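The chain below stands alone and is given as structure tokens, in the form predicted on its own.
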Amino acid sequence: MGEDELEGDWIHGWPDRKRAELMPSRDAEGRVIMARSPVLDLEGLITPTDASYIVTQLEMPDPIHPDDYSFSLFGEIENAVEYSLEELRRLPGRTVRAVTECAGDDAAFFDYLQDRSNNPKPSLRVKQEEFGTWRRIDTEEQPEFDPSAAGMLATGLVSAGEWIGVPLSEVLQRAGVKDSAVAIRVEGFDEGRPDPMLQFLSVGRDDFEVVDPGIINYDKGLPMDKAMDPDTILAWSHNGEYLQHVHGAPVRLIVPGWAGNWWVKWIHKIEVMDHMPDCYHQTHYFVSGKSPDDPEKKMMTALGVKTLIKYPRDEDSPIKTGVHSIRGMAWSGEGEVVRIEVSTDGGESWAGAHVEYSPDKWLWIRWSYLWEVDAPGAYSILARATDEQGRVQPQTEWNFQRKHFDGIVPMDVVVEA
């Protein structure tokens, strides 16, 4: 056990071991606007609430007392309605256990896998320096871009939880959705001026123009088929408790399989529309393309299929010869992971791993592979996943904003006698 883990006390059943802690970044006022989850230090399938990652795109709103909360539903429906939290909780409920992953999680690995000689390997173990970003600016002054900061918070932006709420489809059907409906625009209370630095950092340069929509509310336009999926819910509970404010209380949207930017927090309005709305965070940001000038840019929705090797990792070297349990997690944006393969020779050969059973298709699965290594030396360990749709990792191509990374990252391990 490393000295950095020692805490000198019994902590929740584990002697002399620190509890896993978030790695936060704060704005100029000291508020946490982003926090990485210590995924390597956690066991089980559900991420503790206090260890779940945090990302905000705009200014976090002030808390709303549950007794004072309501949201409006209107648009291409027969009956516009206003729901209080208590009224929403009277509807037939649904529990969904799912992984939520920021679209920018592991973004720096895109460049690392393309050119390992000029790009240092990102680490989930390293606590990055805190940094601030603008959220509401009344001048035309552009923030100073620091290329070395690109991808600095690229890892640990993924968690898994249990969410309780009501299917969005239940609310929509009760309101009488018209045949003209094409999309569901969900708006949050959070507002602000989108920070161009987020795009500059994701792309890795600032020599392009970023659309400035002014001060807006955060919103997303969900296609009807995903909105009507029974697992797409309006949630008020997270991991057995009422939602915390930082995670979207009193009510947030849960969109299993799709990146976290679709999981709108602090819901304020739901509008049923006869067209796909021009939402900033799916028209200008969180889009795929070859470059900022690509005329064929498309909004990004479902995540790929992905594995995370938890042991052994590079920083565990050197390890001893003998038997080791290679283990990790895997998840997919399109359903259940059905197969994991492991390679201990850099991809020259592959073997099937043990996959633990899970009844929750949107949750990640635990997997393991027993590795007996007799010869000292350098080994490159790889893992790849296959989901129920037959998609084999990786699925997502390099894109200029470096979103939805699901590449196969080697663990370079040294074995000693």
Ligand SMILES: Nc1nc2c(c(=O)[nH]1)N[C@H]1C(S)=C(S)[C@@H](COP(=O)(O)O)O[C@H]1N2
Second form
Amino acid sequence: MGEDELEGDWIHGWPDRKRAELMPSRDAEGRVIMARSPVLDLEGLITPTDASYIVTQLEMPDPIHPDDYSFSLFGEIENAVEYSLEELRRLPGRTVRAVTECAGDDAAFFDYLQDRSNNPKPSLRVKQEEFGTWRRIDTEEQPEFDPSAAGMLATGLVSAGEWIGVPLSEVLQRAGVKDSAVAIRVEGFDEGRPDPMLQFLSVGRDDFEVVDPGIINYDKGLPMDKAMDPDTILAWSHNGEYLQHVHGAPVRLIVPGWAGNWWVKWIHKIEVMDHMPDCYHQTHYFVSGKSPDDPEKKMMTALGVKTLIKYPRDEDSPIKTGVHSIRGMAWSGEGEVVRIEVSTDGGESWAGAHVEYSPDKWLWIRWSYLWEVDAPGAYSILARATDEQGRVQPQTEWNFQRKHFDGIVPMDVVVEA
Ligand SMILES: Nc1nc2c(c(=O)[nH]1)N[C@H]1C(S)=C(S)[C@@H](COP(=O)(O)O)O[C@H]1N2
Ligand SMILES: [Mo]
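What would the structure be for the form predicted in complex with this ligand, given that what you showed me was the form predicted on its own?
Time for the whole complex; same chain goes first.
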């Protein structure tokens, strides 16, 4: 093994490859509060827990000991109940492998695709230090609004994992849901005052009014259909271990296909409601529309359909003439990805790529395409996915908060002899 492959990592007393490292943002105590995943340096379908992205909208809560933990279930049901972790674990379990993607992942690519000359291309490899801090939630003072830093760091907010828990529907059916039920409001025990800076960074300007709900708990009101989907589960296990605190221990919600913000962490209350609740992170944030004062803002739910080219990226240039395996991942918010097409001439012609078989419809798939390139020069490489519903990438139009980006991003690669 080459010297550079051995740098730093010795596993069980043996030299090993370099581990892929999370790109974290920390609080004043050095604790990680947000992190981007090193997606390009990972192999396979499951993101190791220590390389999975982390997002917190409010403040990180203090951890709760699993023995002291319970959540309450109340509202439009026959019997209100309290579940300890042990009681939850006695119910029939379910394992779900799924992609989690933050609604804001790759947001800056919206601008880049609209106007390539005035917007730098976001890099998935740029680290925190190279940009200064991203966001510290423990600072009293509002940092200066800097639109350029934000988008560049909103990459790598996607991971995939194996989650074990109990279907939310199982818990609801046992409690006897009334016919009046419309939504299930799931609340976390984390609280805080939503930082308007997050909206400013997301919209790209700070000249508009942001609703201030005061101190709130993070919550989401899941529509009944999705709540009753057997794959929507209350999970306590992630990638073969108990959930880590940053990922919502002791119990979090898994909502396959829907953006990360639906996956409520640190569950504390589950309320069955006869109307859609007015959750801040549902009616004011994570909404689509034309501008902050668009009267027709809509809540955003399922992700579109999207590819990630892992090789070759712009940064891999120059590459040599010969055979290259163009490869990457693809996922969809509405089930399995069934087709990947690749173009090496900027979108003039497309060819089918190999799509690896996968039994898990909510997980991303691996795809690859063998490219024989004899002529040196500049190439524009594209990939686009189609899912089992026949939805072709991209599905999500530009929206003022720039959420759910699923556009086709060209890789600009230089080939030399
Ligand atoms: N209670 C609670 N749940 C939450 C959040 C939060 O701030 N509080 N953030 C959401 C957002 S925006 C995302 S993208 C995912 C991130 O999950 P992860 O940190 O485990 O990757 O959690 C969601 N669940
Ligand atoms: Mo998110």
